[in-house]
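Okay, so here's just one chain, in structure tokens, the form predicted on its own.
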Amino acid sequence: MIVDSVLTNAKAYLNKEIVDCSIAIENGKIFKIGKETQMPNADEKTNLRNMLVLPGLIDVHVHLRDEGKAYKEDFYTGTAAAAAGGITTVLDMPNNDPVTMSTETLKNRMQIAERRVLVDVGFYSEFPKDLGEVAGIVAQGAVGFKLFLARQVGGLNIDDDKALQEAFTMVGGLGVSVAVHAEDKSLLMANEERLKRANRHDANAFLKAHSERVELKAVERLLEVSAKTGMRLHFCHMTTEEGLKAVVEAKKSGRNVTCEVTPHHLLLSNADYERSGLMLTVMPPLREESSIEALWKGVADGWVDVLGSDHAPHALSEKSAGSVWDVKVGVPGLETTLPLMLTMVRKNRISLGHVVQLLSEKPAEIFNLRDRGGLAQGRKADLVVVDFNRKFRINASKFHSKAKYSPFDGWEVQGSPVKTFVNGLLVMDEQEIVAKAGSGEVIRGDRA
């Protein structure tokens, strides 16, 4: 027999331990792994020269923007940053222009992806005002739905918590999971309000408003409303310690609920405004080192599920205003996320085997992407050759995002992404995008 391409001399992150091998792929799937001689004729040997091979990673918080955003990305741009940044796999937020929130923004969301994008993307969805959609959304491939709870954004009326737990009831019977932004409305609106009349403008006033108790009260409230629904209840980039405390106490109790962290609020602090400006302004905003520490704990004590990069592209200008109340929140992180992380690794602050969990394993298994998050033999070929070596400055004017800011630029990582392989076709190389728009995958249906 004849595979497609084998991969020699590679040191390989299998079954929690790194081990020497070669890997086989046939029809974009992982045909063997074992060693060079046990490998099958190939039409293409590709000699790895000891690098770390991990499982491709995924990222189940990204805004691909496109549509009537696509100024700030779009999907060719925020998958080749993917895919540049060894991501094989992202799932999209649906606060879009159009807002995806019914059958049809979803499908029309999904016919212009399939013709752009380099790596696999599923799509979340909004609520939809008439809840009666939410099982035709589901079928039409939706691996989630996203509510915002800081402000109105999709069909559901935030604001009613009978409305909120009949639509938590209706999905928990469909199987997918919902992934929230906690921070209370009432009491943000109260606080922005306040502040914008004492005429603040600065960095401090918008920590003020977002303050710690604007997320545990969203966070204490959600779980008290989902409480009897059966849901798969996800909490999105999570920043306070109390807030974490509350999620951990309700896995304690055996409820489906799940979390994720950020790398801007693990790395950075509020004192880092003083730096870098109003650029940093991101939603849920940075913390005290107390509440990054805790974070840290919730990491390596296992309470943190996931590590998604929320990237947040925006134009420049948009990230400039002379106000925070006029900056776009949010910054890009497709690229970044890796490098920073093997970093920490290097400096023993994480291990490479959660690294691999946070950023491969669990999010596979909490949105039921099937056949990712692993190198096994029969699973999707999806996966990342590191230079676990290579040192190199993070340089934003190189980024493919079109958002070409960071605030980690210009930062000392040690750890590069060098190939990126997409259902065993190489995308990425060397920095260089080499497969064309369209060679990734939209997710749907069962999560193929």
Ligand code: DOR
Contents of the next structure:
Amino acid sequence: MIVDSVLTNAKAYLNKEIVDCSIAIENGKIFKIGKETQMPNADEKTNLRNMLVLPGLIDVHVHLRDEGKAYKEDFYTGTAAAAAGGITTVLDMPNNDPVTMSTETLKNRMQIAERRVLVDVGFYSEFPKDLGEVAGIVAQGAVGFKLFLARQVGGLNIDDDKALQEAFTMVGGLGVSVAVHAEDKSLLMANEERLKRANRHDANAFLKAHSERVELKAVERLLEVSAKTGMRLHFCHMTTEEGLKAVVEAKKSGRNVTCEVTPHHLLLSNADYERSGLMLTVMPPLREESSIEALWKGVADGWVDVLGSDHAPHALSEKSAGSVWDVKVGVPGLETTLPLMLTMVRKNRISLGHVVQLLSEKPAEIFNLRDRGGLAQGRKADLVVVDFNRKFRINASKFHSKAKYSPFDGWEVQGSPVKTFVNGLLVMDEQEIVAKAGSGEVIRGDRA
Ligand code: DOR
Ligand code: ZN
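Pass me the form predicted in complex with the ligand as well; I've looked at the form predicted on its own already.
What follows is the whole complex; the chain from before opens it.
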């Protein structure tokens, strides 16, 4: 038999070990992993020259935008950024224009994406106003629901505990996760109004408004409202010690909850505002050193399940303003996540295996992404080839994302994705996109 391709001289991360091997790929899947002499003939052979091969990364927190917000990012540029960052599957957030929150908006979004994406993309939906639509949205192939509690985005009234409970019960029965942005709207709004009345427009005012209490209040409320619903709750971007503690307690009591942290909340603090200015405005905000230590401890102790980039691109002009309240929140992260984490491996902050767990194995498990999350025969041939020795400076002006800025711009990192394969196809080679728009797949409910 002649397979599509064989990658030789790989140092692949298999079953928690780095193994010298070759990998045969056929029809988008891993056909065989073994010695070079055991490989079938292939149409194409690539010598990886002892480079590290990791399972393709899965970023469960990405705002790909497009549609009405295509000026910030579109499906092509966003997924090009993913491929450049070694990420082979992204889950797209629903705060779009129009908001993804119906079978119709989801279907349209999938159809547009299909022709443009370079990596695999799954979609979250916000909750619709009419909960009768929830089952249809799942049938259409949503990988999960996103619930934004800081502000009303979806159709479900976020001030209404009963409505939340009803929605949670419904999705519990359907087996999809709900990813939540845990910041309490009423407390946040009250804080914001008070600070605006006091004529505060500085970065510190933003931090004050988005207090630690704002996060904890939302976490506690969500845990309470979801308690008897049997649903799977995923806490996006945790940033505080107390918030994380509440999640950990829930886990200890056997609750079906998971949580995520972002590289920016692990690597930057509110002190960085002095250096980078209002561009650093993100929601939830960057915290103090003590919170960062608590997050790293949560990672080290195994309580943090996944790393998500929260890639949230905006036009550069939207990232500065006279008042912090007018700055668009969010920073791009798809192209910096892996190099930053590999650098942390080099610095002995975390092991390589743990990075793979947080960025591939666990995301696949939590969101039921079948055949993903590890290198094994029969699984999807989604892989990233890494030059672990390559040192470089992050250069945001070279990003594939439309958002060509980063709080990590100029950082010296070690470890670079050099090739990304999605469904067996080489999509990125030495930071160049070499596949056609539309070569990625839209994930449509293949979650069983
Ligand atoms: O920083 C953020 N950016 N936090 C959010 O919750 C939204 C996101 C965005 O869409 O820009
Ligand atoms: Zn987000």
